[in-house]
Amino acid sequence: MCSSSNLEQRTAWTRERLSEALGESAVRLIATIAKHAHAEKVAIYLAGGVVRDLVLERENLDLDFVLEGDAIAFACKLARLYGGETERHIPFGTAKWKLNSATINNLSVGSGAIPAQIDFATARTEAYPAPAALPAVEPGLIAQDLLRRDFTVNALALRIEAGSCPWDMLDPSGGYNDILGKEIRVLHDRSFIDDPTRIFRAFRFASRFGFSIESSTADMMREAIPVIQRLSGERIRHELDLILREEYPERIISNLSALGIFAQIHDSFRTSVRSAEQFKRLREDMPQMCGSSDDIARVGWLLLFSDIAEDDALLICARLDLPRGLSNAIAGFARLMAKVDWLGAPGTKASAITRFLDGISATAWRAGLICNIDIHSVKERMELYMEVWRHRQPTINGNDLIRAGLRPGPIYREILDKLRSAWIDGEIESEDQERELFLKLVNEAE
């Protein structure tokens, strides 16, 4: 049977109800972990955004369980059993489960979808040190695990049983009413203060869900914003990452701006007013440029950064801890934005704009291209680049230089750049011009 809870409880699922919801493997799964709980004597529920998403009627595949007992060793267990591997995090309990073709198919679930890792955590207390300090955490019970949540929303669970009676709904912080109201609230009064990365998920999750956010909790929110600045870089780029992958960013960018959260995680740190019209063309225009959803992200990064000169680009790229790889390309796209007049100029040869574009990450010129789209002239030479002129090389190469008799040196290059700048310019348009030029620089050169 199932059990009943002092928790309020505002609706129940089935399991039919639950495969037209999620799918029927996904629901196969639940099931098959269930089984596991209950031989062991373990409450399990399904808990947090998916619990959330259900309501919503949102597509939602991350499976996150909590335990009232060992989450790892039960995550453990089950690899033992079907295979796959665990990552373990022992400070917190909690343990992700990642399953592959060989797992899935020992797990007899059918062909449907089924995520790629499941999340296990032991329900845990929290206790905050100081403000902004990662949390000391503490086995604990359900009812005490959705209430150290973020918002009410997210304050959801489901008690999964064995077998296919109804799983209740555990709301004990009103989150069904604020799902249906479409608001975000915060569960108790130093939430902002406590982690204060919840500022940017308040703005994140009201800009997916079309909500607002609750009068109080804004004004909460407002009073922790000096908070952010004792946040260390790294989790503050988690933040902003997740941010840069919404389907709107810059929404979310456009509130955090208002409230300058930016300025508190660096003086220099400012957006574009231009920011939204920038991530519009992002979204829009550059997706099959860009590739991936990652490469889409990444340019998302350098737009943050459209107004602000190279120097104190480089110092909020130290503040936030950012990967090297990251912070050359932002580097970089501020040199662009800083030669955009040179760049769209009648008398800068397309040699000498390859040079430069050479210099850059590809990410850069990207980014450059969607802040600069609307002047014709650097669009113009921008696309060039990218399509014609990054690409001509000349056909003299290394082994014509030694043919020539030149001693090996600084000379080779010299001369290699002297060609390749000629094709791009059009001083030279076939290979006999090409050679002619070639003898008439070894000559100079001897």
Ligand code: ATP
Given for the second form:
Amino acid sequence: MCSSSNLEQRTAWTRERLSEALGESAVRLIATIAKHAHAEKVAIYLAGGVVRDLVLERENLDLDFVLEGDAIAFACKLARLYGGETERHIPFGTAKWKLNSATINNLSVGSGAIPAQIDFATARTEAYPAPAALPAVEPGLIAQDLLRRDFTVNALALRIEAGSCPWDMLDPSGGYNDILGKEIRVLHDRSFIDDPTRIFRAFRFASRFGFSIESSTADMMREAIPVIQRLSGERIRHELDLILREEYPERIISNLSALGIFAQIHDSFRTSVRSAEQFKRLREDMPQMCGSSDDIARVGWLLLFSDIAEDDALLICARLDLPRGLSNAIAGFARLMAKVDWLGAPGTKASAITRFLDGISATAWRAGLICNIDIHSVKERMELYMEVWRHRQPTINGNDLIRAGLRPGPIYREILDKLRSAWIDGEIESEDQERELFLKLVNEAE
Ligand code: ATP
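Okay, that was the form predicted on its own. Show me the form predicted together with adenosine-5'-triphosphate (ATP) next.
Once more the chain from above appears, this time first in line as the rest of the complex follows.
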């Protein structure tokens, strides 16, 4: 039940309150957009995640507008008036307006934060021709648009009136109360069958907000799990990528795994029992090791494969339609995981380790270090590789080989490799020793 104070909160989205939540510049931007919609006599709404996050008092400047009218024409008009680019997606009646610095100046909304891009969508109804297929869409009204959405908590909209506040919240499915009750609930019984990506989304939102999945929603989800097999690789990949960018991916992964969802993606896809500690380490250690959230998500992808052999990993990569660079990194990581004993064995030479690690990507050895940090000898050698060995190069180069009168050919590479290995293995420690070895190798080659 909704208390009277909740009701008050539901309807009273005053300018002050919005300004506090989104910042004054963003509110001015919204008002400017509303003014143009009003001039076109088109009803306009802020909808989805941004409204959910307003209620949750979480920062979110991802402005998604829904129009009961032609959203593409509207976004193009804004771009003509204020500058910036539009990216249109005609089949779904959506457009992204990308703002540049000139646009931001032209909008005169002050110096506060505003988003770099804004999404506009024509309000629509959807029909699913088959389970897990993309829907057929038709223009509709805002209430229909909200009712086609994934979860009640995401099916909220604020009607933006030009020049006046408060803005009313539309909540046809009880999403506001579900936010207060911390529950993820679908809007209809076929929701997961129509679109099994919602299974991934449900766990993602539940984990992010600390919500639970409402019990009949959880039952419906379990029934729809086999339909995941029908999803395209690209759609599953997109969902996994979003999960890997969450704060605690391991929680979501463990929930998906417990329901056997990875096995539906591919028979051989199973996550490591150690994935929780691996992701924790990734979160704690990686920012110092490399930094960007893209890099961290990339290493996260590899951790999903930490218990899978290279052949199977490549089949899963193909199922998920992963880009070639990422598949190669996953394959390299699988090779590394298969050679952990060799990497840590006392007899393995530093130069051999260097040659091996040189052949796989930085993402792969970073993931390898995360997974093997408890094995002292492996950790130590991988760190030495990263910090010292991989940078070691002989001081002698191709010109020295030419000067020595050696005919150019594969022998050049061989000699330079031997010199590099000798440096890495500590067999030579000075330039004099290097030259001595060099002359010996040239003599042998002649
Ligand atoms: P985030 O906070 O992760 O950006 P979001 O709620 O903004 O999440 P988006 O993926 O950006 O989600 O989608 C915007 C809105 O579109 C959602 O809030 C939801 O209402 C709707 N939506 C997105 N994906 C689906 C889906 N698969 N089925 C139904 N509705 C969806």
